[in-house]
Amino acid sequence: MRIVEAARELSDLSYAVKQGGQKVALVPTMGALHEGHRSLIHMAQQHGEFVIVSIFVNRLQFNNEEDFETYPVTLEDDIAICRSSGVSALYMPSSKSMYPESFATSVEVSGLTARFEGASRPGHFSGVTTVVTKLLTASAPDIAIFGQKDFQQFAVLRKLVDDLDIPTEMMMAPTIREEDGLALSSRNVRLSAESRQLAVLISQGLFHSLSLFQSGIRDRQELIEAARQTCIGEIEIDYIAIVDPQTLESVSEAHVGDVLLFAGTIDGIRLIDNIIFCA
């Protein structure tokens, strides 16, 4: 596995690989890798011969300084996971190289970023779209893999790539969960034992709503309330919504393919999750 720190070196590497006839797949991460990230890497390997994983804790997407300061950093373990997973190249740029003092550019996607995470975390998506644009520019991947857990993020980045004619195919990998249903997240390590027990209520609520949908219920409010009642009084709920997967607009009746989004806070730790309604 090759470790790369400079954008120009990554660009040259990607160009050489593609000249040799191989497809390049990118898995962008902020480190603190877990089995969910392994699943992204595995999916990337199914679609590209040369897999690049990036690790960069992007300060621009944190609207809360404490959240940034406490974000878990496990570089040695991350490198070991990438090696054992057969990653071709690991891109680990420094903050100074990504955002030098002269840096004065941001990338914005309007509309899709105005609600949910965008409304609750001002500036978050501008940070995400800016850093992902830089990662895509440096690595020029044929394919980029993102996780379903950050569904709104994926919708925003898909729009970014479409609007800017970036020749990268965007793929979404299913959420990986613990045995009890909790969605894997790098932030889970910050949960106390008691908070960890409460956190599983999120997925229980989502899957209860899914079971009602599969029994024939389509009313938005009834499905939302099914998820809310599981968590109410235990988790500080930010939003629960059922949306169209493309526009992220709320729907009056749920259909196959629509998405139930959830965000809430436990002991100051923000957790998000979602399910896609299926038959």
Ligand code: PAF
Contents of the next structure:
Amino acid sequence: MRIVEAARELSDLSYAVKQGGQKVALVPTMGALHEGHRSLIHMAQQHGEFVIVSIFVNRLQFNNEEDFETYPVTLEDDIAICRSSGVSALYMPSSKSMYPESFATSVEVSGLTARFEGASRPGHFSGVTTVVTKLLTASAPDIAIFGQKDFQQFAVLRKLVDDLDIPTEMMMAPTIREEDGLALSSRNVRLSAESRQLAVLISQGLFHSLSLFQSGIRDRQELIEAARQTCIGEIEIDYIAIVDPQTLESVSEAHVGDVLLFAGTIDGIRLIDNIIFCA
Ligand code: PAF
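Complement to the form predicted on its own: the form predicted together with pantoate (PAF):
Every component of the complex follows; first up is the chain already shown.
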């Protein structure tokens, strides 16, 4: 596995690989890799011969300094996971090379970023879209893979790639869950034993709502209420919404393919999750 630190070196590598007829697939991450990331890598390997994983804890997308300072960093383990997963190249730029002092550019997607995570975490999405634009430019991948857990992020990035004519196919990989249903997240390691027990209520609420949907209920309020009731009093709910998967506009009646979004806080730790309604 090749470890690359400079954007120019990554561009040259990607160009050479593509000249040799291989497809390049990128898995952008902030490290602290877990089974969810392994599944993204696995999906990348199914669609491209040369898989690049990037690890960069992107300060720009943290609207909260403490969240950035306490974000888990497990570089040695991450490198080992990438090696054992058969990753072709690991891109680990330094903060200085990503954002030199003279850095003055910001990439913004309007509309889709106004609500939900965008409203609760001002500046978050422009941090994400700026860094992902840089990652896509440096690695010029044929395919880029992102997790469903950050559903709004995926919708925003798909719009970015579409609007800027970036020739990368965007793919979304399903959320990987603990046995009890909790969506895997690098932030889960910060949950105390007690908070970890409460965190499972989020997926329980979402799956309760899904089972109502599957029994024929379509009314938005009823489906949202099912998820809310499971969490109420235990989790500080930020939002629960049912949205169209492309526009992220709220729907009055849920249909197959619409998404139930959830965000909440337990003991100061923000957790998000979602499910896509299916028959
Ligand atoms: O989803 C993440 O881990 C990050 O938001 C991403 C896409 C790697 C950008 O920093």
